[in-house]
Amino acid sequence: MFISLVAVIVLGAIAWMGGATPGLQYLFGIVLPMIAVVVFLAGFIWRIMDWAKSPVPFSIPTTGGQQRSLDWIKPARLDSPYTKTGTVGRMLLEVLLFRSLFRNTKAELRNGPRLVYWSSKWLWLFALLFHYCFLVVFIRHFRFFLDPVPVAIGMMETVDGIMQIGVPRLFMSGVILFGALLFLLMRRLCDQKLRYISLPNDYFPLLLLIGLVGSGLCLRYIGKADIATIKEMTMGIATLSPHIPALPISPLFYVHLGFLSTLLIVFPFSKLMHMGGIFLSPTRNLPNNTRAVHHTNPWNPPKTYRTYAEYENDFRDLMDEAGLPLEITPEQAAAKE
Amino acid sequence: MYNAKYIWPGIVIFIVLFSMPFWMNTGQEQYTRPQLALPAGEKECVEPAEWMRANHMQLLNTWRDMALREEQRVYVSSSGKQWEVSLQNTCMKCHSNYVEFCDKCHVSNSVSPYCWDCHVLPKGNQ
C-alpha cells in the first residue's frame, strides 16, 4: 500500500515538475504520451498473442449450475452452458454485467463460533459503477481529440450533466467514478482478509486511477485549466503534428497526462489486462460439454496406431505354426494375392 | 496460435477503437485554435485574459451568487476596477458578437451552456 502510494505521489511530482519546466514540457506533454500509446497498443497485442498461443490442455469451464444430462433434468443454460450460444450468452453477461461478481459471498463469524455466509453485492455494484463511468468519461474525452466534436458526445454531455449543478456543469460520471474508486480502495484496506492478500500491484493501479481521476476532477472543477489551449495540444498529438501551444497550460494538466501515460504503459503488464484477458479465459469461454465432445489436448504428440490386422499380417506364419487362431489363414492370404 | 478466427477480429476491433483519434482526423485540415472576434475598442477584460480563459465560467457562477443571493451587484476586479455584476449588461455588452466569440470557442470544445434558456442572447453581430 505505502510503496504504491509513494510511487504514485512521486510520479505525480515528477510530472508536475516536467510541466512547470518549459524545457521539459515537450518531453512530458508529447514524447511520453506518444510512447505510452505505442507501448499500450503493442503490449496489449503481445499479451493477447501470448495467451492465444498457449494451448488449453483440458476443458475447464467453471460451472454454477446443472450440467445438461437427461432430458427430464433441467439444465442451467447460462451457468453451465452446453452450446456455443449459451457460452456466448454467458460471456456477454459476464463482460457487460459482471455476473460472477454478483454471486460474491462473504463469510463472517457471528455470535461467537457461528460462521455465516451471506450474499455481498457491494463489490458488484461498485465495480459496475466504476467500469461504466470510466467508459463514459473515456468517451467524453474524445471531445479533445476530434474536431468537429461528434454530436453523440454532446448528447452524452447533456445527459451526464443533466442535474445542472454548478458551473461548469457537474458531470455525474466523474464523481461516481471517483467515489467507486475510493470504495474499491477502502474495501482492500478495511477488510482484514482482503488486506492480507493485497499486494503492491493491487494497490498501484487503484491509486494511479485515483490520481488520474482526481487530477481530472481538479482540472475541471477546482484548478481550472485552459481547455481551449489543451485542445490545441491534444489535437496536435491526434493529427501527428505535435506542438506545445504558445499559451501556458497548468502543470496540473501535466500531472493528469503523466498519470495517464503511466497507466497506458503499465496496463499491458498489470492485472488491468483482464480487459483483454476475460475474453481468453478458458474457465469462461468453453462450453461445459465434456461428456459429449472430446477435448483434444493440443500438445499431445500425434498418436501412431497399429491395428490387429497389421499385426497379424506381420506374424501370420509364426502364429499359424504355433497353432494360434487367425482371422485370415495363410492359405486365404495366399489366395487373395 | 489457437482460435485465430476469433483472435484476429478481436485484435482488429481493439486497434480500430483505440486508434480512433488518429485515423478519424486524417485528411482534415490542421486543427487551429478558433479565431475569436475580440470586442473592438476595448483592451481589457474583467480580469486578465489568461485567467478569464480558464475561469470565466466560475466567475459567472460567482457573479450569479453575488447578484442573486447576496444582493451585491458590484464586482471589484483584481486590478481594483469596478464592474456591474451582470451577464447581459457587462459581459455581453463588450462581447456582443456571441457567435464569433463565446460560441466559437464553446463549439470547438463541445461546451453548451444552458444559460441562454433564460438569458437573452445578444443578437447584434456588429
Contents of the next structure:
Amino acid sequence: MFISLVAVIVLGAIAWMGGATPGLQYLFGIVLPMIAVVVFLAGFIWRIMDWAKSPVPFSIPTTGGQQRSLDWIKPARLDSPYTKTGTVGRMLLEVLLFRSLFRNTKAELRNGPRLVYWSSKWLWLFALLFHYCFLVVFIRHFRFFLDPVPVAIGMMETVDGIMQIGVPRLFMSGVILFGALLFLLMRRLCDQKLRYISLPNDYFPLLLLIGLVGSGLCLRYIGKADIATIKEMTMGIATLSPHIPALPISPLFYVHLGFLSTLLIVFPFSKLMHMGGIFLSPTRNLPNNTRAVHHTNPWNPPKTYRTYAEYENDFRDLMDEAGLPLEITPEQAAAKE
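Beyond the form predicted together with its partner chain, can we have the form predicted on its own?
Chain only, nothing else included.
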C-alpha cells in the first residue's frame, strides 16, 4: 500500500511541475498522452491476440448449478449452461450485472471455531456502481473530442445532473464513482485476510483511479478550469494537429491528464485487463456439455501403448520369482516355444 501510494503521489507531483513549467507543457500535455494511447491500443490488441491463440482443448466452465443430465432432473440453464444460447445468456448476466459476484459469500470464524458463511452483497453493489459510473463519466468526456457535441451526450449530462446541486451542476456519476473507489480501497485495507494477500499491483491501479477521479472532481468543482481552453487542446489531439493553447491551463489539469496517461499505459499489463479477458475466459464462454460431447485434446502426441501380455513376456521370470500371478507360467511359455 505505502509503495503504491508514494508512486501515485510522485506521479502527480511530476505532472504538476510539468504543467507549471512552460517548456514542459507540450511534453506532458501532448506527447505523453499520445504515447499512452498508442501503448494502450498496442498492448490491448497484443493481450487479446495472445489469449485468443491459447489452446483450450477441454471444456472447463465454472458452474454454479445442476448440469444437464437425465430428463427428470431440472438443469440450471444459466448457471450451468448446456447450449450456446445459455452460454451467451450467462455471459451477458456476468458482463452486465456481475452475476457471479452477486452470488458471492464470505466466510468468517465466529464464537470460537464456528465457521459462518454469509452473503456479501456490498462488494457486488459498489463494484456495479463503480463500473457503470465509470462508463458514464467516460462517455461524458467525449464532449471534449467532438464538435458539435452529440445530442445523446447532452441528454446523458442532463440526467446525470438532474439534482441541480451547486454551480457548476453536480454530476452524480462522478461523486458515486469516487465513493465506490474509496469503498473498494477501504475493503482491501480493513479486511485482514484480503490485506494479507494484497500486492502493490493491487493497490496501484486502485490508487491511480482514485487520483484520476479525485483530480477530475477538483478540476470541475474546486479549481474550475477553463473548459473552452481544455477543449481546444483536446480537439487538437483528436484531429492530429496538437498544440498548446495560448491561454494558460491549471497545472491540476496536467495532473489529471498524467494520471490518465499512466492508467492507459499500465492498463493492458495489469489486472484491469479483465475488461477484455472475460470474453475469452474458457471458464465463462464454454457450455457445460461434457456429458454429451467427448472433448479430445488435439495437441496430444501419438502414444505407443504396451499390452499386458507384452509386459508379462518381458518380466515373466521375475514375476514368477516374486510369486506374482501369471496368465502364462514360464513352463507354459517354454512349451509354446
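Rigid core: the largest C-alpha set superposing within 1.5 Å between the two forms. Positions refer to the first chain, counted from 1. Quick caveat: nothing in here was measured; it's all calculated off a predicted structure.
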- line: When the larger rigid part is superposed on C-alpha atoms, the smaller part turns between these two forms by a whole-degree angle of 54
task: Any chance you could measure the C-alpha shift of residue 302 between these two forms with the core superposed, in Å?
output: 6.8
